[in-house]
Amino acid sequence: MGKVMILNASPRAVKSNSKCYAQIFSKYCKIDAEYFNVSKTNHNELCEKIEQFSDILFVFPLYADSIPVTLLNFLKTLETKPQTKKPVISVIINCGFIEPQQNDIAIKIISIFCKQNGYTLGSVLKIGSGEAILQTPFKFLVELKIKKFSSSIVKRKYRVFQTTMPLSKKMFIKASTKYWTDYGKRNGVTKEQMMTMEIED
Amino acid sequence: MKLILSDKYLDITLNNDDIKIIDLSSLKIHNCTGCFGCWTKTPGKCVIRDDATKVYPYIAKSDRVIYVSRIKYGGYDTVMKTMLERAIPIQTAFIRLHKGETHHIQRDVALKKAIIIAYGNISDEEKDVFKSLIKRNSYNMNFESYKIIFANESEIEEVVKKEVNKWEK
Ligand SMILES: Cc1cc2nc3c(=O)[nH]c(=O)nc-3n(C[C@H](O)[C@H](O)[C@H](O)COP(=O)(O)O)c2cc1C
């Protein structure tokens, strides 16, 4: 019987979308799954636990077209601690933009890590519009995909999945403009202020 | 304005006030915490008031940039990547259609001719991934054009000088 180590590598792990995606995963995953946040200081502790698991699931956001430094640094530590029993590495990545394919390069980076260090890349789920989708009626699409994704890991029939809001790009831009305008409003900042062209002083 | 942004010290002296050299390894730059304060609380300014706030205004202003970075797993290594993540205050939260995809609206950011000098022990597969990464970056970082140079660590200064000479012509 396998066991999944869920590693949330969002730089804002405690309050992240990745955490919500991980929770949905745990809900549907038919084998044991244990959840951890990757922090700056717990790399060694996490690496020591890895051999107890059959699978690792990295959950993280796309940052500047790539993997966030939080994850990069963890992978660099893991590289220095070769494991005798290597779990299969699966990934749930989410990005702000609507196109799930914008995540492709980050996945390639993980795949290069796997190749260089003798890990197998398992299933991948690429989520577009991941900043907001869980707060929309399209949340069920994410639930459906995570359910299939988790079953692919349990059955060891690893696959690539993707999902996003089923909106035209024009509609998505409209919806995201409202999302961010409301975000600013909660901080007492107007849309015009948010649009400022000024950078520092 | 022209900018040379490097993840290591470069032994280069320039007699040109229009070119700024920044050695990221000498600065104190924390990781982005993804708080979106730079978009929704203090637009255009990062809430972490460390050295990064002195760097991203130069990234914004420069119409020619040279980025020098070690490569890891086909992407930028930690020092450069940390700075690029901290540079999102130069964009707004709002999204537009750009080259057929959704991307953020930039603030006052000059259109750039970029040169990326990538060094380290880089496999062919990593080179390919890095090339596709820079292509994506070009959409998000306002590159009008770019060139990637893969170099040995020992030749970087030489390569940078050669490219700067071309700027000065
Ligand atoms: C520094 C930074 C860089 C980002 N870069 C990208 C990007 O290149 N493409 C994209 O689609 N979204 C990008 N995003 C948006 C995040 O991927 C998105 O908000 C995601 O939902 C955050 O997930 P989390 O809450 O799990 O951290 C970026 C966000 C931050 C803070």
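Residue numbers count along the first chain shown, from 1. Under this definition, the rigid core comprises the largest set of C-alpha atoms superposing within 1.5 Å between the forms. Everything numeric in this text was worked out from a predicted model, so none of it was measured. Compared with the form predicted on its own:
If you fit the rigid core between these two forms, you'll see the Cα of Thr190 move by 2 angstroms or more.
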The other form holds:
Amino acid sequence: MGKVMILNASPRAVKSNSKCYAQIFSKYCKIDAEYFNVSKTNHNELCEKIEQFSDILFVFPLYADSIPVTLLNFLKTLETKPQTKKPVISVIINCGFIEPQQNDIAIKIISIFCKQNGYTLGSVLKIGSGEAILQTPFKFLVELKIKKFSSSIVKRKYRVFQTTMPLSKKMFIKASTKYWTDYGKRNGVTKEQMMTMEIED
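Structure of the form predicted on its own, given the form predicted in complex with the partner chain:
Single chain only below; no partners, no other molecules.
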């Protein structure tokens, strides 16, 4: 029987969407799974535990078309800690764009890491509109895909999955613009201020 090590590599791990996706995975996963946040100080501790697991699941958001620095730094540490028993690495990645394929470059980075360090890349779930979808009626689409994703890991029949909100780009841009305009207003920031390159007064 396998065992999954869930690593939340979001820079906002404690209050992140990645944590929500990890919780949904744990709900549907039919084998033991343990959850950990990746922090600046626990890389060695996590690396020491890896051989106890058959699978690693990295859960993280897309940052500037790439992996977040939280995950990058952890992978750098993992490279220096060769494992005798190497678990299969699977990934749940979400981005704020509506197109799930926006995550492809980050997945390629993980794939290259696996090849260079002797790990097998398992299942991948690419989520579009990941900043918003959990707060919409389309949450069930994510749940359905995570259920299938978790089953693929349990059965060791690794696959690539993707999902997003079934909206046109025009509708998505309109809805997201309203969301961020309202968010700024609640925090005393105007739409005009958010449209400038100035981040400090």
